[in-house]
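Single chain ahead, written as structure tokens, the form predicted on its own.
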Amino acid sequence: MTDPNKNINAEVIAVFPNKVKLSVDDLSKFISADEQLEKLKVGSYLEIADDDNHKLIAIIESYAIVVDEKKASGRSYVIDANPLGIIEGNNFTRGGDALTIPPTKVLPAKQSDIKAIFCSGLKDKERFCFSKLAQNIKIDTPVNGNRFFNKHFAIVGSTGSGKSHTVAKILQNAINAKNSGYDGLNNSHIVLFDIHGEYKSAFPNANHVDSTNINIPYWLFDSDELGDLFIESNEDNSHNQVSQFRFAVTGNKKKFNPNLPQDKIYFDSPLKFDIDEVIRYIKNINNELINKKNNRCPTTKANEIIANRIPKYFESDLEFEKTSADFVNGPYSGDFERFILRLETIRNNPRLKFLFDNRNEIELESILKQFLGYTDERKANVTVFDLSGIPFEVLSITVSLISRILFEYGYYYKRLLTGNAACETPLLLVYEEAHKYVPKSDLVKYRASKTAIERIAKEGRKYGITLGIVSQRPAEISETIFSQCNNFIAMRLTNPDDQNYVKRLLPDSLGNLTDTLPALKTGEALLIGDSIVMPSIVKVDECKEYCPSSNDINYVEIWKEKWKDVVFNKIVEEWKK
């Protein structure tokens, strides 16, 4: 039989806490017993041991060629490696402070060390795997799938790294996985907000909403998501528009739900109300006269004395005009003029119509259904927002809406169950291009969006709701969602302050891998988080059938082909809808 340990020329010359410097004299010589290994280089792993049962495993770092006469060659090496853990037997420990000095034998580290590494103290049932070691495809580097989606993730990376196709290949595999012993749909519950439209492929059995088949009627807005629709809140008497606003939509609240306690109906109450009763409240206090000898009453041009401008200021537009000296302006008269065309600019949109368009006929529940895939017409795991033909002025909102009501569905699904019963459908919200609605800033605009996923991200894994946060700038992403994530899927980041930011609020930082970011290939990341045994740079698993549509252009390609005319007019026709 051969011996294994013939071919050993290196020695460890030197240890420090996180560090350890290895003399080689010939590379050539300087191989493992398993000839499956690829070759040497900087990122494969090595083992250090001082007996079979007990073996240090270390990540090349850099490596350095010092001269020497005296050798054959010439030359000699110096390798410097990171310490990972410990093997015994077949358990992996993080850590490296439990090897005897001096090591009897440095080698590269075998396939069956390296995969024992990743699945130490992982079972089945907890097993999830979308990606392989980027230095060895043969090895898969799988994850506690429970930590992983229990405590949310970020996937970062420049656009062209492979972001989308990580999405989708993580998302795949996860509605794929079942126990054996049934057919059709598993127990998996996902909600993706697509922002440039790319999903719809991926997912083609997804249960697809967009602007022409969205159901978000205005009236579950809550009290930020309505006042950043309706109100500018910079003008000089934006206060009277917010209390005359609120006063005037609870009141139509209490008269469209008159069976429910009045006393319980409130502003932002998931209740319907009719946004045309409110302008017209609008109006009527913005138009109204006062008699000053008549109880101080708003008093008509007819000469009706209205005692309770609820709900008479909601039925109709009264004209008011002065026909005596007793008459005198309302405490509001003509303060709402601007915030009137406002009202009606907005109302009256044509972009908007999924928010107003027979509004009053949805129901919670029907909404709640087409939210998570459970419509009448089929069941799905995923649910795609499409939000691309949403307009930008209400993108905020609609994704604030949309978020804020499956986490009150969590939050409501878990009072139902009893005792400590463990929630019976998680659900997992992944937002793409995550920067562009919870940015690190503090206009009003993002308000509403930044409030309620960062209650998601503060709150929600009590109540099974986690998130999935995907963007090209992770340095322009709120730090309180972001400093939330447990896991990162980290891809190629070029810009500087993406990549400080990165490695500023990863949890576990380890040697240099996280100066490997901007050299990283299409489809690598480091893989980091409380979900995988060590830091790992991974290459990601291809989608085999469904991609989504984000490849790259072939521009030189395409620019060779024969001069291809527009269609100009059905572009606009496109446009204008």
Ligand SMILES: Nc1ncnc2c1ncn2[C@@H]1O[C@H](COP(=O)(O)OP(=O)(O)O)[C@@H](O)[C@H]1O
The other form holds:
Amino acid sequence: MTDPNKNINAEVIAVFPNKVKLSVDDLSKFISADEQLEKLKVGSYLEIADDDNHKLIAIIESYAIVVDEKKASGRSYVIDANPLGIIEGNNFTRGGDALTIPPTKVLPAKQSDIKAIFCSGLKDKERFCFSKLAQNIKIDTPVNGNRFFNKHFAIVGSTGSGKSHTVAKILQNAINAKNSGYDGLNNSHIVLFDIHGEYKSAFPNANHVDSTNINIPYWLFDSDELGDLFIESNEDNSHNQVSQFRFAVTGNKKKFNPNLPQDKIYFDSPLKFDIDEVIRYIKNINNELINKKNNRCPTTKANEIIANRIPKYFESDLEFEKTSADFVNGPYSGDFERFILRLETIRNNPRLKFLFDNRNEIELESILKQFLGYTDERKANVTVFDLSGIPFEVLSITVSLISRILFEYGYYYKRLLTGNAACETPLLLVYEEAHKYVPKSDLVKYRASKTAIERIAKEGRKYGITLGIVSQRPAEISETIFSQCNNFIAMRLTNPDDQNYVKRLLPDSLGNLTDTLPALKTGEALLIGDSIVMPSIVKVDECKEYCPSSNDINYVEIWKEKWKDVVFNKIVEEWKK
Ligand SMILES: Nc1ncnc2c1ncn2[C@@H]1O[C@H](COP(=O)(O)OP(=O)(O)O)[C@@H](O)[C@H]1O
Ligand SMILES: [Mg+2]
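Alternative state: the form predicted together with this ligand, after the form predicted on its own:
All chains and molecules follow, beginning with the one already shown.
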């Protein structure tokens, strides 16, 4: 028992399940047993011991001065702290219920104890570290790398809080970590969707894919994606458009793949077809006349009787004319005028060249190799899809197609492996500005990418595919995605909706720790999840050599420079490309 007459500088005055209150007389004497002293701050750690030598670690949540006439100084300090867990030797267990009441001794935690906590239960080979403790940057805050990458993770924070920098740091550490005994690349596989084109500088050796070199053929689009691209769902006859379009695409896939079992070829089969032939089919069916005398078969101006529309309608624009009263309109006559116009406009849009031109020369295998950094010219751990040049109207289906293809790759790869063999090339997909592809919104324009990414969120882990979701607007992201994330890196968040949303996702036991979100400095984050021993406010290590290119412009400096002339015609040329 403590001696009631002893002059106690600091004591625990209340214990609640998720809070410990202490009173401190003289803060200058409230110092850790460590030789390395740190100034106390909100977020600093305390050690609270009981007589049975259990040591509870708690994190300071708030601090207040109370007027206290009995003290010489006329005041004392009240500190609220959040219990995190118990430390015994080098072992740390979460939860504070092992402490017997009343606790008898409280001090700021020793640095060696804090270090021990972060390493507790962590084997060397599992250790993955990209940050330090914000309160004390001498202390590493490693995560269990297997747990971190095994489940989806999210990085959220307002613009400029340091998300891209964090992504770069995590990925750089992942591609640089190696077992000894070999040279060259390690076996990490990362695909990064870079909507602002900012990662080239962070990964100079990556496989860079952009709208000028991307192997993304229209024939790989699935029904949702093709529908998104070509069908206007609010038109009266959109169901006829869909059914005729599907019929033509399936028929054309059969035509181009005569050696495959024809009854196994479906609309969604990843097989080539020719979009120009499909458009021709739609045109012909829109123009066709049928002859009552010829068994109601379509009959051309030259009196050619067309017993089978496929493949005839793929081959040329046929001429139909009412040369006698026996000719009547076909079932879709004139129905598809607007549809044809739309098909042709999209097909001939110069900005969509990367989807349509010479796309039938590309093989599925070379597409996979490009998407995964296995091209003949270069192997790369990171593939950066620079989406900044992809027109907005096809962004969703482009992301959808890439994501879907990568999912299928994981799926079929797994099927090839015998028994319970583990995935040989675990894959991480990182989506920057994820609210742009997987928003809460049900709008048709997001449907394709949302479906594809939500599927990976739900099933990807089985096939060795993990998601990294990065967003400045967490409140706008699909809940399906967030609810599947196990580790969070929550950086400074200024928008109250986003703060509340993130708070809701985090465990209640964190208490006021989540209130620090708006006050975090650039590069600081609340690191939470099953990969870290306890929730912590960390400072993400700085990317020293290779940083993502920043969007910050030094306005005042540039504005002070001499007037610059602008070559307007070059800009206009670029615009028209
Ligand atoms: N961990 C960090 N350490 C040091 N500086 C950082 C860190 N994170 C971000 N910064 C700086 O803050 C700026 C904004 O970071 P960025 O990652 O682009 O933010 P966001 O992606 O959230 O908009 C960058 O210019 C970078 O230099
Ligand atoms: Mg960014």
